[in-house]
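This document starts with one chain, in the form predicted on its own, laid out as C-alpha cells.
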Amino acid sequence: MAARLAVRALALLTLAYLALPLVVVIGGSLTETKFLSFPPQGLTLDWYRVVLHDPTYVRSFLTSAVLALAATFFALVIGLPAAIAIARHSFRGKGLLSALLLSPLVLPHIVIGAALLQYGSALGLVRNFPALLVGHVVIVTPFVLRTLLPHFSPGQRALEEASRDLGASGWTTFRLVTLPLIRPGLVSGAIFAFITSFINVELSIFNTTAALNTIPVQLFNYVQYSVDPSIAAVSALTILAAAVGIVLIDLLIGLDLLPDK
C-alpha cells in the first residue's frame, strides 16, 4: 500500500513537473506589463486582443495550420501504401526503399531544409507554399511509416485471408478487415506528423517570405526584436488548440482505441 501511495505521488509530481512550463506561458500571458513577467503583474487579456488583431499573426497562425494538415494528408496518401508494400511484399530495394522514407527521422531538419532550397532553386520551386508542402511531406511522412509497420501482423494476414476466402473483393477486405485494425497506427502517426510539421522551424525558415510565413517562424523572426507578452499569448493559443484537437480526436475516435505502446 505504501508502495502504490508513492509511486502515485511521483507521478503526481512529474505531472506538475511537466505542467509548470505551460503554467508559466499562460501566466505571462496575462501580465499587464509590456514585458515577460511571471507571477503576472496583474491580470488582462491584452495580449490575446493584440494577437488576435494582428493580421501577420493570424496569418501565419492559419498557414501553419493548412500547411500542417496538407502534410499530414499526403503523408498518409504516401505512408500507408508504403507501409503495406514494405510489410507484405518481398521484392529487390525493399530495404532500401525503407531506408530511404525513414532517413529523415536521423537527419537534421536543418539539413533537408538546406538541401531542398539548393534543389528547388534549380526548378524554380523556392519560397513558396508547395515548396514548404514538399519539405514538410518529407520530414512528417516517416512518421506514419513508422507507427503504421508494427500494425500489419502475420495475424492480421490471416485475417484478411479468411475474408477474401468468404468472397469479399480486395477493397472490402482493406475497408472492413485491414482498416480497422490499423487504425490507431494511422491516427498516432498522423497526430505524430501534425504536430512535427506544425512546431518546425529548421526547415520551414529556408522556404518562408514576409507575405507566406509559418507561426514558429514568426516567433522566432519577432523574438530577435522584441520580447513581450504576445509571445507567451500566441503560445497559449497553440496549447489551447492542441487542447482542443486531442477533446476532439476522443469525441470522434476515442483516445482508448490508440495503441498503449
Second form
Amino acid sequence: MAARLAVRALALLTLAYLALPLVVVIGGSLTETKFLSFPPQGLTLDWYRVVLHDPTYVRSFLTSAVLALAATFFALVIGLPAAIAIARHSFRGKGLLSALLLSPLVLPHIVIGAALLQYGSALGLVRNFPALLVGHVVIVTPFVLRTLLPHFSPGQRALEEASRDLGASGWTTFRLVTLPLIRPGLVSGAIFAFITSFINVELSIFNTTAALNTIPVQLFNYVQYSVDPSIAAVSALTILAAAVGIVLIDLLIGLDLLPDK
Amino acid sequence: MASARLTLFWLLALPVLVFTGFFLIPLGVVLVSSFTAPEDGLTLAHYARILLDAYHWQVIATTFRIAIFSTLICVALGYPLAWYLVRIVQLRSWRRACVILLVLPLFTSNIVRSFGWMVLLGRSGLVNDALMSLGLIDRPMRFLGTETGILIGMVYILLPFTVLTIGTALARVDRGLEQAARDLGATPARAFWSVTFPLTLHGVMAGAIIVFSMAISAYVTPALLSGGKVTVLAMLAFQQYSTVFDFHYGGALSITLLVLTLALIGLASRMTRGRTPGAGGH
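What would you give as the form predicted in complex with its partner chain, now that the form predicted on its own is on the page?
Shown next: the complete complex, the earlier chain at its head.
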C-alpha cells in the first residue's frame, strides 16, 4: 500500500513537472509588462494581437503545418509498404534493410541535416520547400516503421489467409483484415511522425531562409536575441494548436496510446 | 512465387529509392569529406585533431554524461508514471487528460519547452523563488549554463517517450501471471521484480534507446540552456557547418558522434538480448 502511494505521489509530481513550463509560457504571454514575467502582471491579450498581425509568424506557422502534414503523408506511403515487406516476406538483406530504414532514429539530426545540405547543394536542392520535405521524410519515416512493426504478428496471417480463402481480394483483405489490426500502430506512428516534423529545428535550420521559415526555427533564432512576451504568445499559440490537434485526433480516431487491457 | 517477388519489389521500391538517394548517399558524402582535405587528398588529420585533443574528449564526456543521466532519470520517472496511468488510474477521463498532458509537450517544439525552462530556471525564476522561500537555499542557484539545467530540460523533453513505450508494454502484460505468482506465495514486490518487470523490459529498453539516441544528438536544448557555457558534440559539429563552413572537420565530428552513438546502442541491445520475454528465464 505504501508502495502504491509512493508511485501515485511520484506520478503526480512528474505530471506537474510536465505541465509547469507550459503553464509558465501561457501565463507569461498574458502579462501587461514589456518584459516577460511569471506570474504575469496584469492580464492582456495584446501580445497575441501583435503576433497575429505579424505576417512572418503567420507564414512560418503555415509552412510548418504543411511541411509536417506532407512529411507524415510520405512517411506513411514509404513506411507502411516497408513494414509489410519486413513483417510478412522473407528476403535476403532484410536485417540490413530494416537497420537502414530505422537508423535515422538514432542518428543525430544535425548530421543528417548537414549531409543533406552538402549533398543538396550539388543538386540545387537547398533552401526550398522540397529540400525541407526530403529531410523531414527521412527522419519521420522510421517512427512510422518502428511503431508499426510490433503490430504485425504471425497469428494475423491465418486471418488473412482465411479472408483470401473466403474470396476476398488482396486489397479487400488488407483493408478489412490487416489494416484494423495494425491501426493503433499506424495512428501512433503518424502522430510521432507529425510531431517530429512539426517541432524539428536541427534539420530545418540548414534549409530555411527569411522567406521560407518554420515556426521552431524562427523562434530559435528569435529567442537568442530577446525574451519578450511576444515569443511567449507565439509559443502559447503552438501549445494551443497542439492541444486542438491532439483533442481532434482523440475524437476522430481515438488516442489509444495506452490501451486499457 | 514470381508474384510474391513482384509484390516485394513494389513494396520496397520507394523506401529503398528514397533512403538511398536522400540518406545513404548524403551520409557517404560526409564520410568521404571527413577523410579528405582540399590540398592533400586522403587524410586522417581531422580525426587526429579530435582524438588527440583533451578539449574534444571533455566535450565527448559531457555529451555522454548528459545522455546517460537523461536516460536513467527518464526510465526512473517514466516507469512509475506509466504504472500509474495503466494500473492505478480508474477514471477514464482523468487518464485521457493525463495522456493528453503527456503528449502535449511532444507536440510543441524544443524551443517552446526549453524557453519555459529558461524562464523557470533564471536567477529570479520560479524555481529559485520556491527554493528560497522554502528555506532550502539562501542565495539563488545558477541553473542556466550548468549541466543540471540542461539535464532538467532534456529529461522534460524526453520523458514522454519512455512513459509511452513502458506504458504500452505494461498494458500488454497478462495480469494472470502476476496473480499466479501471488497465489504461489510471492510478495507484491517479488511478483513485480520477477514477473512483471522482466515482461516490460523490452518496453524499457525501447524507450531508453530512443531517449539515449535523442539525448546524445540533441542540439537545441543544450544550446538554449547552456548559455554558451557547456558544449556538447552536436553543438561543436553544427558550428563547423553553420559558421566555420569546414565540411571536412565538421564531417569528422559528425562521424565521431555517429560512431559513438551506434557503439553504445549496439551495446545496449546486446545487453537485453536473451532477456526479452519469451526467451525463457534463467
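Basically, rigid core = biggest C-alpha set you can superpose within 1.5 Å across the two forms. Just so it is clear, the structure is predicted and the values come from calculations on it, not from any experiment. Positions refer to the first chain, counted from 1.
Comparing the forms between these two forms on their rigid core, the Cα displacement of V244 stays under 2 Å.
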